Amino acid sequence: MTLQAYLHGYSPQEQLRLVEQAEYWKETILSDLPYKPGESLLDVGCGVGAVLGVIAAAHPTLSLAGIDLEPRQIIAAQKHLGSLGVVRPDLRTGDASALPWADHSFDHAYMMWFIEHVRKPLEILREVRRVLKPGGTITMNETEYSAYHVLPKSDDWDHLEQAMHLHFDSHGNANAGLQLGTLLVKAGFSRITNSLSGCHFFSTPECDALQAHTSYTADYLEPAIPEFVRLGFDSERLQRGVKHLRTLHTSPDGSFTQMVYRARAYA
């Protein structure tokens, strides 16, 4: 097994959150995709099919496939994509380091917030390269958990951020975004780019973007508190850190910064 225990779990609430998350990042997901009608796409770590659903709406003639280690996610993905009218997506439960498709099966591959959960990403990327057609593309999106910046400062938020970073450092890769380029080089890809597009939000009466983003962030961190407590962090401080995040927009000095990396490479 290459994927560690998923931090956020597999509850119906979490599965719905993943669908909402994909809609929230829709612009990022669809940015500059080199897809042509009738081509094939594999989503590695597809979860509930949320990202595939966003891509399918923009590229309805693509032939879609996805793989996830957790059977409950694949069942949810079948239901979600079926509700969107996606015809016969090839969804499979399995280990991404041993993909169950033949060489040169796909025109494109996609990963969204996946490498951060993986301990041995190079094995997976080499497998992705194997199933891509010559000249096929891989697109990857990741963040950097050590580069969240919150104002006003808060010791409780710092405690929460440290817990988040330690979890990903222990179970996956807290700074996956920084390493996408070098990982793709080692996996044998070519024409590699890894671009940085930070997200920055601040308090303003005319826009609720800060509240929307901090609420989105708090929504995936708060259910993870029991896991952070098991790592040795203080429950009350973690809860106060979440509260600080949720109320950031009420401060005239409130701001939130997050780094997002987007890599593209060719097989």
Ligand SMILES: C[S@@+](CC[C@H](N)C(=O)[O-])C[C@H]1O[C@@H](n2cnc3c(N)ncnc32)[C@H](O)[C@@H]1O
Contents of the next structure:
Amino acid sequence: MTLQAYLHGYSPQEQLRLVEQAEYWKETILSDLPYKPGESLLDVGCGVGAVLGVIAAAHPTLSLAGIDLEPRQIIAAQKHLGSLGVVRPDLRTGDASALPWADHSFDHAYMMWFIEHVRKPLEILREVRRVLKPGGTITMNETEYSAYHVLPKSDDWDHLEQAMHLHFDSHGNANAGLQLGTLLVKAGFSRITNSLSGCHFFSTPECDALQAHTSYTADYLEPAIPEFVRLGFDSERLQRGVKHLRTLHTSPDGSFTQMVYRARAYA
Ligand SMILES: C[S@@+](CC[C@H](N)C(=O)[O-])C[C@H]1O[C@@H](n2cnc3c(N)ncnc32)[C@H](O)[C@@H]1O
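Can you switch from the form predicted on its own and show the form predicted together with the named molecule instead?
Below is the whole assembly, all chains and molecules, this chain first.
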């Protein structure tokens, strides 16, 4: 079993944040999906169904399924997908390392910001391969929490970044993105690619993309400060690190860079 607490928790605010997050990453979610009308898709670690909702809007004839450890997420996913008019999604509470579907049930599988939260990704990926039809695809999106670049530099941001990294590692894997390719090899997938893209934003009077991204990032780091303090980090420095992030766009030298890894493979 791979059960452990989900580090962001399950508050209504966090559930709403997941919906807003999927909207924010919409282009990344949808880029280059090889889905045909009428095919089936399983979202593993589907949370509140936010990513499924984005995919459903672009591919309305797919038949959708999702699984999450937490019953509250599945209840929220039913509500969210219902509000979008998605017809009878097959949503289940359960552990992704023991998927409750028969072999060769799905044409496609999807994961977003999920592998970073688990300690034993390989057993999950083997399960996903089992429930995919031969030739079915898996698409995975992850990041690398030790490679956020923030300018101007700040000791307080460095303190916050170290806390973020340790916190993710204590629940799952802070650098999951780097390992997607080799994990997929070990799980028996073929035709594997793992592409590094990412995003880079800088201060400019012409657009507020830097502020949008730093606010998005600060919104998932700030609620975790009490946890970071429990891990031994200094509360005041962490608060100052968040403030540095939130005000980066006011510095003429402000910029923020984050890596994003997107893997694709075939069962
Ligand atoms: C960051 S959320 C991502 C949800 C969704 N993929 C998204 O991007 O909105 C991660 C989810 O993985 C779930 N989770 C963690 N470990 C799991 C496991 N072993 N099996 C199924 N779900 C799991 C958590 O409950 C949480 O809802």
